[in-house]
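Below, in structure tokens: the form predicted alone, a single chain.
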Amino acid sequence: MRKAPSRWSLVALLGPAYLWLALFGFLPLLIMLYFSFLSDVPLGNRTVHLTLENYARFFSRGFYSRLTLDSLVMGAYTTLGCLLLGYPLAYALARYVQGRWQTALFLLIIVPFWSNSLIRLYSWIIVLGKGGIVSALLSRLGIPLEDGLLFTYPAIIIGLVHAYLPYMVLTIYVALDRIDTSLLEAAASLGARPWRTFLRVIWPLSLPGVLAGVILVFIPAIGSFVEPRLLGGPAGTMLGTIIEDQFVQVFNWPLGAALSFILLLIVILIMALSARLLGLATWDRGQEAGHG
């Protein structure tokens, strides 16, 4: 029988990297949001005070819900490509693919964690551009573009795919693994079929991994800028280079740790509503099996 650590023992494992987030991590975040309720930088010799002022502009001014409400898209885009192409790939690594073909094909995905983010953005500048692999492809296909995808909003989102890929991948990699292939096995010498098997087996159990997916591809992507700013150009205005823009450009830091604040309180309700939601679904599935 495994033996329980001590308290202390807990504390010496769990403690260095909490202190790590508390200082690192927290304790910057509580220093935003303080900010976001100044009148003004207190740097120099600023008069500053409290005020609610940067939160009203947000709700007063139509401009800033309508790119809140862009960005939400761009990233439930930006997610659903990730899922759409992520899911066969981890299904096919973890259930066809093993040695060294898996391992090749798992460093082909996890490659783009290797390079600089402006070398990856710069890359696709050319390939989207005018006279680059996409056109000449797309031309061929009998869908001419004299100037590219470049600066369109289909290259921002090519472009935010390509980011966040591996995260979808190794999430739904993880839970399809551990499914227990008796379960499969089960299903088949019961006479299910290999689409039944997937929907009621493999498709709930990997439900973990593909919410965690979600979690870790979308939340970034609604805050991204500088994929919309290098690929999209004019169509990449988004609430991520507006908040870059405010602490950038213009030294207005209250105002962009407010939009910040207002961004991720939006994005946890969304995941708040999204986990009850899927908690009741998988409640009702419970209840039908119960009275199956």
Second form
Amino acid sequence: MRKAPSRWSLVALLGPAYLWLALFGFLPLLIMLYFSFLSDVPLGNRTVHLTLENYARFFSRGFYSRLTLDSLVMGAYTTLGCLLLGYPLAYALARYVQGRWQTALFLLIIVPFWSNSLIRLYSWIIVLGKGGIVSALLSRLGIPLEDGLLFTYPAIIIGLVHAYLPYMVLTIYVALDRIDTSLLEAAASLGARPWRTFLRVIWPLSLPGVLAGVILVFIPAIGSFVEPRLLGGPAGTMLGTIIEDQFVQVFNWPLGAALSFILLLIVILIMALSARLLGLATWDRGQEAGHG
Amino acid sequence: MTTRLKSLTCVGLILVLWLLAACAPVPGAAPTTSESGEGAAVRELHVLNWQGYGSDEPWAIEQFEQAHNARVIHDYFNSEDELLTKLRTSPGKYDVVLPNIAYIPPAIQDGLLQPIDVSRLAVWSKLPERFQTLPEIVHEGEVYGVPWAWGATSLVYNTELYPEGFDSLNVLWDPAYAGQVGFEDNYEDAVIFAALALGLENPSQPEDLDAVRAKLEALMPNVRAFWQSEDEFNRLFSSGEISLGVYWSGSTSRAQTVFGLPIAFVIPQEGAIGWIDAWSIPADAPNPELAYAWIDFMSSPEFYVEWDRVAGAPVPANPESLAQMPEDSFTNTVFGDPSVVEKLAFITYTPPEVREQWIELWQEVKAGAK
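Could you drop in the structure for the form predicted in complex with the partner chain? We only have the form predicted alone so far.
Okay, now the whole complex, with that chain kicking things off.
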């Protein structure tokens, strides 16, 4: 049995990280929460008062909720894209590729992300733009797309999927790699065909990794503003870009903060709801297994 | 490697990726320059301006530093609101700033600027009376800004694709040019351009915002991309993503002289947006004497004419500088005709409540552009 650590060593282990989080993560967030209830930014000789107006504005104007929906849909497409590309990749890496090749393929996924994200986006601008590689390829294939994909909705999704794919691949890989191969042998010896083994054994066991990946991709993707702004053109106005405008362009931090916290609240609600649904799902499976 | 170790490695990699993503720079965040002086005798002058807008020409900085035994340090902003933000959040940091005159009244109101003793400036007496008495720069008999340069934001097009040129702002709305337009992502200019295209009265402060909204909504199908900075516009234009749009006069001049882009700038029959930039001194500037010297230097023909020659400049407020510019310079060809000024809707001070409406209107239009 493992010996429980003393109280002091526990404090020493947890303390630095939580102190850091409290000082540099939670405190600034609290200040922003306070700002979101102010009538103006409290700098210079301004008089400010507490108000709910910033939150009321979200509900009084239809386009804020429309933009929120747009942002959620954008996050969903990104997550779906990452899942569709990432799962097969992680599966192949975990089950069929070993040794040096595995390391090399992992590096191919990771290394581009050591570069600056703006560099990656500007490369996409060249690739997707007018006369870029993508439009040339598509016109070869008989799909006329003279203007390229740049400054369209798909361009945003392409940029976001590229940005978040590694999170999905790595989390799913971890889950798949942990699956005991004897379980698969057992399934085979009981007569299960490969696809049945996948559906009944591999997929359920990889679900925790899939879920972690979905969360890691979905949450930052909803609030993203760099990719929509640089790749989306007129299609790129999202709640994230409007929040950025409030902070950078028009100096309305209170409204920007209020919009951010509304988005945060929506994300928390979605997560809580899906956690509940998943909890029920695993409970069902547990029941099933118990009866079987 | 054991499975557990491998998993740990993966988790570590994920964390590293998160950190990298969190550290990625935000576009629009201005680079800041800060250096400490070497000798104690060297005074520092902290300038706050747009990047690439004359004051950071290296030859000019060298000239000024040698003449005044000073060190010039620049910081930049990407929008007038950001300029105000920087003045509010960093009191005592800047010695001299270049706001658009429409933003001087809110800066005065917030106590961010100090009155300027115009008798200490050589350039002041040379400025035309209409510049000395601009309502935005004079407050309770005191002067808070020295007009330096003015120019226009107007229609531009690719001269290779449209050799016959355009004379109407409404060409931006023409379905023949769908997906060709590069439009400025700026609520103020968007509202005024729509008012100009509609022929509304007093386009700098249009009354009928519903008509403005409808006009901007009708523009969206023609817009290929929005731009916010000179770099962004030049990239869009040179890569052929856009072939016409709206642009700043000084930037167009630079695009021609420095980058050799086939671009023409016209003041269409409906008019265009005019703006005036003025040097101001922040309330708690550490080195105001140096700021006075700087304003005179920036306004002198020695600096201004050379700036226009090597890089391209907007119209100088100092008539002496204008007189020394060559006949065929961008400034003289576009703004040489005195009637051009009559066609400009100058950006004026807009009260915060009205600006709020404009901001929301523009965001709503952009949100509906999908």
